[in-house]
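Encoded as structure tokens, the following chain is the form predicted alone, with no partner shown.
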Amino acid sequence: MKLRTGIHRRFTDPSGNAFVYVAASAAIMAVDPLSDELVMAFDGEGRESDAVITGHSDAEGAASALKDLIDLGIIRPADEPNPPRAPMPPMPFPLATLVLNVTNKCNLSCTYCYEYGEDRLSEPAPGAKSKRPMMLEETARQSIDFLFKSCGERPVVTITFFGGETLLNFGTIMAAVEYAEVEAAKLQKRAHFALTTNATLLTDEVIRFLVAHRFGVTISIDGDQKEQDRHRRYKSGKGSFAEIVPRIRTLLKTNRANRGRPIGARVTLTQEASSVMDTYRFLTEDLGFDEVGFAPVTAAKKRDYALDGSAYDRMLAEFASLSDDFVAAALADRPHGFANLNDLLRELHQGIQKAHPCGAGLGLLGVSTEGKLGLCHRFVESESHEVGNVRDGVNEPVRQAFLKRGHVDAKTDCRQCFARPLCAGGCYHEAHVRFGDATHANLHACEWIRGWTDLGLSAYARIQASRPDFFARYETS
């Protein structure tokens, strides 16, 4: 019988011990030298099993190892089709997170803004009624009622506040939190809160409120003054760095004194951005953030700040350096705030197998200022991506039709990629901006995703070799 390996990625730890990441199961498996030899022998188009086994110096051992590899799905008949992916989950899928876009206004005018800049999803129709700039308290309460009605048996839900600049509508946020806490107690559930802000409106009152209610706070900041003021400016052209830094320091100090949840920085990486390592060190060592996440800018390729191939290559090399820093910290039992790698290691260790790139449209929905439901917070201003409203609920036929189109098996470009369990084609919003179709695979970033997954596998192997107990943190969350 002719056999071949399934879609996989082979990698080694510093001592040369081999591992295989198997795409069909999203499992990481250690393989002994004999099994590793067979994996390499059957790679590519495959070979006749009898020829490999009978020609081996340890034919009996090779035959036994081959049987195990077949049972594990690492090696399979060459003419066997790839196993089918998991079908769509039962619907309606219980909500875990609702993102309330409490305002569609912002006090900054960031040049690369995907919502209000050149790459906005849609222009208002001529003569169309303007959309409500601020979410009313009543709409926020209706949204929370919808979340609790739609979360099924989940004991914990998350309510995330977003904008525009979220804190422009602080009154509605306060009212929503108070209402959610009361309703959660009635239902014997818990509500967690999160918020993304540009930090310009972090007054002492706001800070006390966020800390008191244990918000998970993410601050959009691109680095030091040069990086921050390059794109994140007021409408007048004035930079925002000098305004936000003292406010951030106060938030971090107050939050740490009250043992609050980690506070993260979210960095948008553009074509001309400074090095990832320099930015990370500034944000963690100079400002004191607990963690930092980096995201490539979402932009049509014609924008001068959009990332091209060389920029993705540079970003990957810089991520490699920061990953080395993370591994060194893990081996020394020191905390490290590189959020991207932390999240990737969690997914690898837990064997995450994605049929869709994220929770958008499944466990997560976005709510517009008027109460309309979008696939996520990035789509709430796009009428063509509406999936219902908080008063009447989800339009299930529309949602399920989109999820069927967005399933990774519908993306032929993804079928032979070893990174598909983690990527599933990439961000819907990025695909819409780049290709005009939210369900299109993000082909411009494929090499970047595969390279980033390789970095994660390498980090996993190095930590596993010396500190396997490190991964216990991913087994309880």
Second form
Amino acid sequence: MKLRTGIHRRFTDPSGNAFVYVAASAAIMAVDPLSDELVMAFDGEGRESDAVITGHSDAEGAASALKDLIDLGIIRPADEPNPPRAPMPPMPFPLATLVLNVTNKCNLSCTYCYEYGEDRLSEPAPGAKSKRPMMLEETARQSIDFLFKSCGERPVVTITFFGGETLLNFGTIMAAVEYAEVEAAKLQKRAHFALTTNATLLTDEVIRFLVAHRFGVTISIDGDQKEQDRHRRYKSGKGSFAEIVPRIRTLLKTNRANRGRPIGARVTLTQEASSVMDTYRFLTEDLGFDEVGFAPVTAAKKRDYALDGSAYDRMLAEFASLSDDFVAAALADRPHGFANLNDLLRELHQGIQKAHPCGAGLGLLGVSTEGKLGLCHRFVESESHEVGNVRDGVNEPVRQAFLKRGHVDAKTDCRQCFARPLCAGGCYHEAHVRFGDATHANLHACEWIRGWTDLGLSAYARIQASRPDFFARYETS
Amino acid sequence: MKHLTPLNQKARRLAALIEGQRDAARPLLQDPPPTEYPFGCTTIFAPGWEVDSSGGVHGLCQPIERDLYDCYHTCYWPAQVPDGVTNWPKWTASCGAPMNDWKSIDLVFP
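Moving on from the form predicted alone, kindly provide the form predicted together with its partner chain as a structure.
Up next: the whole complex, starting with the chain shown before.
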């Protein structure tokens, strides 16, 4: 029979032990030298199994290794199509997270912002009524009712506040939290809260509130003064660094004293950004953040801050150094705050196999200031991506039609890619900005995604070799 | 699984599933094989004396004799068989293995 190795990534640890990451299942297997040989022998167009096994010096061993590889779906009949997958999870999908855009105003004018900058989604039509700048408390309460009504059997739901600058509408946030806690108690569920802010409005009162309600806080910050003030400025052009640093220090100190949830920094990487390692060190060691996540700027190709091919290569090299730092910490049993790698290792260890790139439109929806539902917070101002509103609920046909188009099996570009289980085509919003179609594969980032997945697999193998118990933290029952 | 070591959670689940299937396959190979009971076309709906689209019985998914006992002993399906509870309790006495010799069961004349 003609057999062929399915889509996979073979990788090794420093001692030369071989592993495979199997795209069809997202399983990671250590392969012994005999099966490693077979994985390579059947790669490409495939070969007749007899031709490989019969002539083998250890024919019996090779036959038994081949059986193992076939059982686990690593090697398959060459002409057999992949087993079909469900086109859609059971619908209506229970909601887990609702992102409330409590305002679409901001007190900063970051030059690269996708919300206000050149790549914003919604250009108000001439003469059209302008959108409500602040979400009313009533809309926030309706959103929470909608969330509890749509979360099915889930015992915990998350309410995330987003903007604009979220804290410009602190009144609505307070009202929403109070209401959600009362409603959750009635239903014997729990509500978690999260918020993203630029930190300019973190007063002592706000900090006390966030810590008391155990918010998961993310601060948008790009690094030291030079990094931060390059793009993250007030409308006057003045940088925001000097304003936010004392506020962030107070927040981190108060949160730590009250054993709050870890507080993360979110860094936007642009063409001009300096060393990822320096920025990581500054944010964790000088400022005291628990974790740092880096994201390449979302931008159309022509913007001068957009990343080009060489910038992606440089970013990958810097992520590699920071990953080495993470692995060294893991082996020494020290915590490390490189959030991107932590998330990647979690997904790799659990064997996450995504049909859709993210939870947008599935377990996560965004709410605009007016109560309209979008696929996620990045789409809430876009009428062409509206999927209902919090009063009447989700427009199921629209939502499901989108999800069908966004399914990884519908993206022919992704068919041969080993990183498909984790990427599934990439961010809808990135795709929309780059290609004008939210369900287009993020082709501008493929090399980057594959390179980044390789970094994760290498870190996985290195930690597995000496500290397999490290991964217990990621296990689900 | 001698040649592969599952590392992540997904791989361990798959390996356990495959090992489990190997165990489940074993009883079928035991000697003697486990008894197979004649059920109707489905376990919950024994259609009994049906005909196929041509008016015959050859196209049915189960031989009709498989349903005979559902009709006769349990009165599960009210088909045209003798009343086995009071009047003809020994109707099938001549038939030891209905799958083979159901034709030995004769008509009755009330």
